[in-house]
Ligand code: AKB
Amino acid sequence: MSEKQVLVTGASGEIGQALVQELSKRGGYRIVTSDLMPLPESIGSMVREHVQGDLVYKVKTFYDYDFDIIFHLAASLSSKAEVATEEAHRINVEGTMQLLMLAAYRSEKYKKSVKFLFPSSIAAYGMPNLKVKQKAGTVKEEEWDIPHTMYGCNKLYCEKLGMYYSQYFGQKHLDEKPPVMLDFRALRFPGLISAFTLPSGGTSDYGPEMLHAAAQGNRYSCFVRADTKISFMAMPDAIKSLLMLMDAPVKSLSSRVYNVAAFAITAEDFRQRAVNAFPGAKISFEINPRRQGIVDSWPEDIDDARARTDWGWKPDYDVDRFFDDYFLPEIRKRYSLVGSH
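Chain structure, single chain, in the form predicted on its own:
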């Protein structure tokens, strides 16, 4: 059986590193990566080729590659995107558009549908105020798609572009044979937390930042209110969901965009976990109005019934298993606190 050729953009990021490791563990893939940064040593040996540089200008080099699957992870994240909106649009939209065009071209030319996996986000939602957010509770894919951020707007638009290129690009008369389309599949992720990489300043990173600080005995000022509630997920579950969606037969998909969820907790819940794990942890709440506004626009939780029904999605880590079996043991190991409780 020949290897499938896979492109992973944004491979040096949190999701990228974990995904490359899991693909390598599975075997059967020839992995090509792309990122602005060099590859971390931890995954360098797992990759056949790494293309470093700005993706928007590097995409043309990939037209000579015969990719079966593209994981497009490269993005300018929410907090940064609000500061540099034009640059965020260039990276998030133009980069995605260029790759979609490449995948569509290859799908039609070689009559082989390229799978295109895209990590979208709960930032694609936009709740008008806290009262509505609390009343709405768990939100479905087609509800409240009114993003309040550049990042959210970019993600929602790229979902629509993916639908266009996988369903309508090269439209023909109903009687004519349609072209072979690329196979676009998107996941709306909640806040993702990895035990093996440091938080990178994302808007949902207040939880892991709190625990990293507590483990080191450092003070931490949380930038959102204690009652702030959104959905989170352990990185292994994020990778699991990406690969489950990749493997799902196209006939089983009722949509191109799926929510995936694991557990929804408050910032105070994170603080309590930090204090219980690391007695003496000094955590305060000093609200950053801009970042608070972003998180308040995201739903408290998301409904992933569609993913559970269509392709059998179910997370491995609920809130207790996330902390007790995944996150806290690795945090203690990182800071040489193996014997602490």
The other form holds:
Amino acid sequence: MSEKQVLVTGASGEIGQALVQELSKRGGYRIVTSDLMPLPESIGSMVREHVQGDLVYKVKTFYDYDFDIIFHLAASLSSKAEVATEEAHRINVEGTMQLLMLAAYRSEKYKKSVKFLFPSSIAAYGMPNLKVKQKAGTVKEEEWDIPHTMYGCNKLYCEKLGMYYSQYFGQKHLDEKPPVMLDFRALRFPGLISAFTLPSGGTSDYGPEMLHAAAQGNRYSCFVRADTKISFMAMPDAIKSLLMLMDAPVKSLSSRVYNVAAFAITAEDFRQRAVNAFPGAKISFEINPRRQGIVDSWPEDIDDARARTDWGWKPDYDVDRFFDDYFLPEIRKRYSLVGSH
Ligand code: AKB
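Any chance you could show the form predicted together with 2-amino-3-ketobutyric acid after that form predicted on its own?
Below is the whole assembly, all chains and molecules, this chain first.
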């Protein structure tokens, strides 16, 4: 079977690195990457070519490639986007728009649907206040789509752009045979946690930051209240969900946007788990009101029944398995100098 040509944007980021490793392990893919940053050495040999620079300008380069699948991961995350809104809009919206146009053009011209995988986020939701957030509990894709952040607005709008380019672009008469269009598929991810990399610029970052700090014996001051609750997921499950959605037959998809969830816990739950695993851990709470406001607007948990029904989604890691079978064993290997039980 011939290799599939894949583009991974934002490949030097957390999801990007984990995805490139998994695609390379699976085999059968010719991987091209792009990022503002150079590619980390650890994945350099897995990639055919890396295009370094701003995607908005570099996208022209990609018109010469015959991509079967695009994973568009490049983004400015929620906390960073909130202080540099115009830049965030350019990266998050303009970059996505350029790449969607490329995929739409190639799909129609070569009569072959380019698959476009897009990580959206729980930031697409906006809960008006804590009372409503607590009462709502778990939310479905169509509920509370009123984001409070630039990043959330960008993600929600790009979901709509993806639907537009894969269903309506060209506006053919309804009785006409539709042209071949790109095949857009989005996942609304919760906060992601990797044992190997740390996020930067996000607001769910307090979870991974606290755990990595505790494992290294460093103090950590958590920027949200102890009772703050949102949904999280292990990085291997995030990659699994992306690849499951990529592989799902188009006929099985009742939507182009899917929630995926794993476990919802509070910042205090993180603290207790960190202290149990690393008894010397020094974790305090020092609230950053802006970042607190962002996390308070995200739902406590998300309902991923649609992904479970349509393409058989199920996370491998609930909260206990996340700590016991993934995070703690890996992090102990990584920071092997730290004494822990
Ligand atoms: C962020 O905090 O901005 C991201 C997200 C939840 O999408 N991790």
